[in-house]
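Quick heads-up: it's one chain on its own, the form predicted on its own, in structure tokens.
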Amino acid sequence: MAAVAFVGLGVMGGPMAGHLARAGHTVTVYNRTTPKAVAWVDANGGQPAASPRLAAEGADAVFLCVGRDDDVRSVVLGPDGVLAAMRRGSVLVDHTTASADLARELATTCHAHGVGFVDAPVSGGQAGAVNGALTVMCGGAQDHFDVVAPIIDAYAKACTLMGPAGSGQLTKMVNQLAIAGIVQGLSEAMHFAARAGLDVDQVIDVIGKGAAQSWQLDNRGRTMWRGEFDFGFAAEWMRKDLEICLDEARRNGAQLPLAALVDQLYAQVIARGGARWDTSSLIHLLDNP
């Protein structure tokens, strides 16, 4: 069992930290809004901290799950950041979906402090976090990964080292690019089925037994065509992820025409008031032109 800190107790971080506590680790938590940290401690045990630095004191590993690159920097760097308190030989794990450049930057900064670093974005959504069934894509040194992988197992169904720092973030970009294309294709398919007068539930049952089967079809097909979007992974966060993908593509020369299109479609969803709608809300643009 380890002494760990967890910074960021949102819809993903809160359940992930809860799994660490239930696995027997000693958990100290920090959240920007203190009442959420206090509520988490009331439900899970452990202790709250008044700053990221205080949360990290004495920790074997520090885990982050916040919003964007600048949010990560704000809780890692500076006099109140976790790095100011992390001891030599401990490891910082960033579960935030962020840029590969940030991962490389943090790996270098952590190395200068004698601290290990692993970028470890996750896939599986809120349900995966709650059920402890996330897929974790990691970048970093093997020895640092070996320290934290047994801890991450508390909320992961798979945890894989993909290469040096930044490789976890790059793999998450691949994941999001694949999802974006599938969701747009599924939106068009469900929209077409309804317009064609087919029994859409029956269509989903039939094509789900063939080559069109996917996680998105199984878990979003029915809610999508019924216009139910008040759950899941928010459109505004998917757009944030796609912006990271497109920025990286501009650097490495990858051609992403479909991702660029879907990014603009999510911008339209957000303009309609759907910032917090599930990513399957792309169909709303087709059903309500």
The other form holds:
Protein chains: 2
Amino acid sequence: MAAVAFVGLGVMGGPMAGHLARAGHTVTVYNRTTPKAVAWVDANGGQPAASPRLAAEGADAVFLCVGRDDDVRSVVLGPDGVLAAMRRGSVLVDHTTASADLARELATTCHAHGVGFVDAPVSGGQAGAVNGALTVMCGGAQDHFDVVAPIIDAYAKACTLMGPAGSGQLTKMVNQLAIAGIVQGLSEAMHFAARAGLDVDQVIDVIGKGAAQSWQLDNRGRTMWRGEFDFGFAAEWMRKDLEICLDEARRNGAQLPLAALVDQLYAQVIARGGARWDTSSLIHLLDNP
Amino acid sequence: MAAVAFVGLGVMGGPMAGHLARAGHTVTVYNRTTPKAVAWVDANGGQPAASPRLAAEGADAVFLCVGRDDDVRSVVLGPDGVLAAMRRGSVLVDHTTASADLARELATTCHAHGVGFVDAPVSGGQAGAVNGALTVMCGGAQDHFDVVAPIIDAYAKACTLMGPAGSGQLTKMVNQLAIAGIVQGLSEAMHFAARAGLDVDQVIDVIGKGAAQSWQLDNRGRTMWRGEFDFGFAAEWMRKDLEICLDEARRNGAQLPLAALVDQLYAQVIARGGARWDTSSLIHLLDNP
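Moving on from the form predicted on its own, kindly provide the form predicted together with a further copy of the same chain as a structure.
Starting with the chain above, the whole complex follows.
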């Protein structure tokens, strides 16, 4: 069992850190809003820390799950950041979906401190975090991965090293690009089905057996055409992820016409008050023009 | 066992009619190009006819699987069309993917002749036709459906009545709209993955476990990023189907911004000589700008 720190106890990080505590690791937590850290300790044991730096003191591995690139920079590189306290030979794992450039930058900085770094964005959503069934996409060196993979197993159904630092983030971007197309296509399909007067539930049963099948159809088809969006992965986070994809594509030269369109459509969803609505809320724009 | 006619022995109709013969039905076939009908009879038994009308003489049910609305009109309503020969109480089944308007028109015309009509487009592709595992989406009256569903079972894994005449076509349109989004999203995702220097096969394994999973990812992900398109469902047929969707949407008021974009992208694929390439060939435009 390891001494670990976990920074960021949101809808993802909270249950992930909980799995670490239940697996027998000694867990020290930090959260920007203190009451959330106190509530987490009440529920899971472990101990709260007053800063990321204090949380990381003496840890074998430090895990982050925060919001954006700047949040990661702050909790890692700031005066009270984890890197100021991490010992040589320990490993920093960033579960935040962030840019590949940030991952490469942090890997270099950590290396200079004798600290390992693994970028490790996840997919599987809140349900995957709660059930310990996340897919974890990692970038980094094999020896650093080998240290943290057995710990990550507490909340992962799959944890894969995809290549050097940044490769986890790039893989997550591929995932989000695929989802962007599926969700807009499915939105148009469900919107059309309702307009055509079909029994949409029956349509979902039938088309889900063939080449139109997708996880999104199976798990979001029924809710989206009923306009139920108060759950799942928020439109504002999906938009952040698409921004990362589009930024990276400016560098690697990939053409992403559909992702660029869907990014703008999420801007509309958010402008209508749907920042916290599930990713499937793209259909709202079609049903309510 | 029934006496049936089958008009249109293409990559779909040929194997479908073959399943009818193997199920023990008496099958009379017609194909626009005679050698194909002769070859089919050599392989499957049954007998060829010199016109759709002659094929339909004495049949309990007549099946069509041709190209476009005008082809259907010709083989049904023309002077040598099936309707001139179909007896009262027999049922016409159209497996062509065609407009819902045509289905409604044919249902009315057939009704005036005392003939039943079921629009019954399929999904599952050539492999589904060969293996007798098609999904069949039907529109029509329950009593007509009940006559033909046991016959269709010879090549279907599912055969469902979706509503009145036209409902089969509308359901197929929903299917194609969902696929259009999935394929473009997946094209951008695979294109981005290769540009990012990732091991694309490994990426497919990893993202296929979560919310980005789709039949298209599982069955086309690996071939598409390698640029293999000489199989599957042709771009020119997908474009025909999207035209039907976009036409119908002008009537029912559905908004289909992504389908309209993908329709134009298929126009580009076709302009580059890819009319017969698989639907997944959208990635060719990104990889070869």
